[in-house]
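Only one chain is included here, represented as structure tokens and corresponding to the form predicted on its own.
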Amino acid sequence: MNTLQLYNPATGQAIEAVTTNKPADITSYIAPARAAQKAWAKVPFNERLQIIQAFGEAIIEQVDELALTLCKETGKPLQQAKNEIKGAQNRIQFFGEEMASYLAPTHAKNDPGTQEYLWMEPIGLIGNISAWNYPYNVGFNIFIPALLAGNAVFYKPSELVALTGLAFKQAFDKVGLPKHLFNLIQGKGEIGAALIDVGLDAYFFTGSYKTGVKIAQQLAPQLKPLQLELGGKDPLYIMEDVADVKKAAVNAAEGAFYNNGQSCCAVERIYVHAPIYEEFVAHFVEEVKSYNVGDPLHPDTFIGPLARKEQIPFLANQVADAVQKGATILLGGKAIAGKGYYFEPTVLVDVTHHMEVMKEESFGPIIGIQKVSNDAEALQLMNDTNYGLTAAIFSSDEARAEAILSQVDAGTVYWNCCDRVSPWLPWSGRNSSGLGSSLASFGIQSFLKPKAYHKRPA
């Protein structure tokens, strides 16, 4: 029997064993799980609609189990792991209200001679390879619109996450899922290729770019559907007509240290208008020297450790880059020592796009402010990457910021917020942060395919 063994980021320590898979256990999968898709699809939406709900309330029933249990695979601090639980819930709720409109069929055109409707159908076996840092929100993301419009579903969570996944598959289990309607695949990336080899009929990633293209390349000869939602490098620009520049800077500091930062839509970079920079900056810095780093159990902590220890010297050598290149280190800059994997919530400044601070995806703590002289300087380097999620911009003047972020090439931006998520919008990225779309009505056509139905009389 093979095992994965999981660790504690907090501690270092070992926390519990999982059974992982072998691509055989894959492949005798896939006769049971096409039988129980082709039964599904016959259910009414209703009926399935009911079973989903009442997998989202066995969720939040044990949410205080659930939560401790993502903070010990994760280090999410413990409220932050409640927050995530809760708040996926909507993804129920939206794909609950609008999903049954997709499903009845559309009279198209209305010819005395032929009568054009359109049928929608499930695609049938969904791979979905998911992540570690939102395992709640991405999963959810996926997987419950997935299993609404009558598909099975091969979930396979990240090896970090795993005892989630568990968690997942025996929340099913209880509320009476049928059988082969959810494959739980545990393992590392090596399992992960396997369950693309073994040609399901769609697949959906979340993850690193750099994984999301061996996917693509890899599943490139099937010619099967994939969707992409990678990372992000995503800019905030400060405007110097900002009402408070104290709450602003508060709000972008969550932006960028929230979940430690590990968040593909996290403030990764900041843009401040030179009259406000110096106390823009104050601000910032002051807020997150507020911020408690330390144990994620502990009620106060907002600052957890990394979830994987191999991120502490890729931040590490951001830091030296920056300041070999001249950047200045206002807080933070290095490895906290002791037990876990910690580090220093840190802010840089004198940074320029020479520096891999402000062009590589970072994901942790840690943030570089850049002064700009206006409005046309912010927005060549707000559109200076190679990744296009989000782009914010907190201003007074609603018209100037849209003016903006209707030229910022990316997925979804921000008028005074960041960060977030809503089902009742698409979730794309474009260039390096993926390919497709999720949630919103793009997130329903997803899991559907259309078939187009001529019908005439004989």
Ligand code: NAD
The other form holds:
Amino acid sequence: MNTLQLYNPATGQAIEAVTTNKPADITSYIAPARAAQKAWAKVPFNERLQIIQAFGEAIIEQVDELALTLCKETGKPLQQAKNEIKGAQNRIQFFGEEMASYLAPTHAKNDPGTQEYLWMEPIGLIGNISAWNYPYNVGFNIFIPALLAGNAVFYKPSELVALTGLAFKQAFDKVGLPKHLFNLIQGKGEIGAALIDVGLDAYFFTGSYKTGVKIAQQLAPQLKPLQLELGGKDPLYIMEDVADVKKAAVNAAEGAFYNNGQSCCAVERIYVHAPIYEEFVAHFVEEVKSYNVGDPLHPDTFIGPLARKEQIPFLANQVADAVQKGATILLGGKAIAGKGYYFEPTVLVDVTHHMEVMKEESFGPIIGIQKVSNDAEALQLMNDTNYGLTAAIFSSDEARAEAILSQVDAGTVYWNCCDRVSPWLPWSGRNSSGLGSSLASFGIQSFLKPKAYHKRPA
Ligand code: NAD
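Please show me the structure of the same protein in the form predicted together with the named molecule, now that we have looked at it in the form predicted on its own.
Below is the whole assembly, all chains and molecules, this chain first.
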């Protein structure tokens, strides 16, 4: 029996171990999953929905225990873990309200003698390889609509959140989801690669650009649908006309440092219009200094440890690269000595786009702030990236903000807010941030395949 040992990032100590899967397990799950999926697709939508809603309720009933598990596995501060678990429930609400209308046959056109209809059918077996940073949000984005649409799912959680993955399986079993519809596949990247090899009907991946590319290359000969939700280097531009510079700094800092900066849509680089640059930076540093860094179980902790030990040298290298090229450290800049995978909340100024910290996803508590002299320069810098997940502007002038946001090449844009996802809007990354969209109507249709029906009565 193979096992995966989990470690608590706050202490570096071993916690639980879970049993992992072998490629042969995946192969053996396929026939039962196919049979279960065919039966599930015939279950009326409302009955499927009742089971999914019961799953959501079962998760909420255990929120305290599940938040503790997530905190132990990832180092996410306990309150942020609870926020995530509760926040993910809006996916069930959205898909519950919206999906039925996409499943019904629709009449397209009548030609003389021929009627034209559209049927939507479930895709079949869905492979979902997922990330650890928001396992509830990114998991629910995929396996909830997949199951509601009548598919079966092979869910591979990140190896860092294997216990949360197990909790999803247990909650589905508890509420009576028919067997073989939610197949939990535990293990590291190798088992993810094995999941691609078995040839399910479509794949949905959330994770890094690097892994996304590997998966796309491996899957290419199969010509199977693939959706990729990848990383970002999301810009925020602060215009000089913001009503309250301090408030802008507080909100910008939260966008950059919430979940220790380990959010796909975290603010990763900030541009500030010259007239308010000094004032903004002073408030920003003051705000970040006020964050409590420490034990994620403590209710006042805002910044816990990083989930992965390897991220510490990665962030230290970004700081060293920036400093060597002329950046100034205003706060932090290094790992925190002692137990656990802690890195100081770090603020860098005098940064340029020659530095890694302004170009490559940091995924940690580190931010570069750059002064700009006008909107044109800000726009040019915002678009100077391979990524395209989100982009934000803080300003009092909606028209001025929209003039820029309409030219930013990103899947989501924000005015006076950031780091936000709504199931009623599509979630999609452009360029190296991904392929395809989850949530909204797009995130329903991607779990269905169309069948055109031309009907000519005898
Ligand atoms: P990762 O790419 O390291 O791992 C993601 C998943 O892929 C894990 O389950 C892992 O086991 C699996 N995997 C690794 N190698 C594989 C292979 N060769 N074949 C198949 N599967 C393989 O990413 P991560 O560290 O878990 O997540 C962080 C990244 O995810 C960040 O870049 C973040 O921005 C991104 N992310 C994006 C979104 C979004 O919605 N766009 C949401 C959350 C996270």
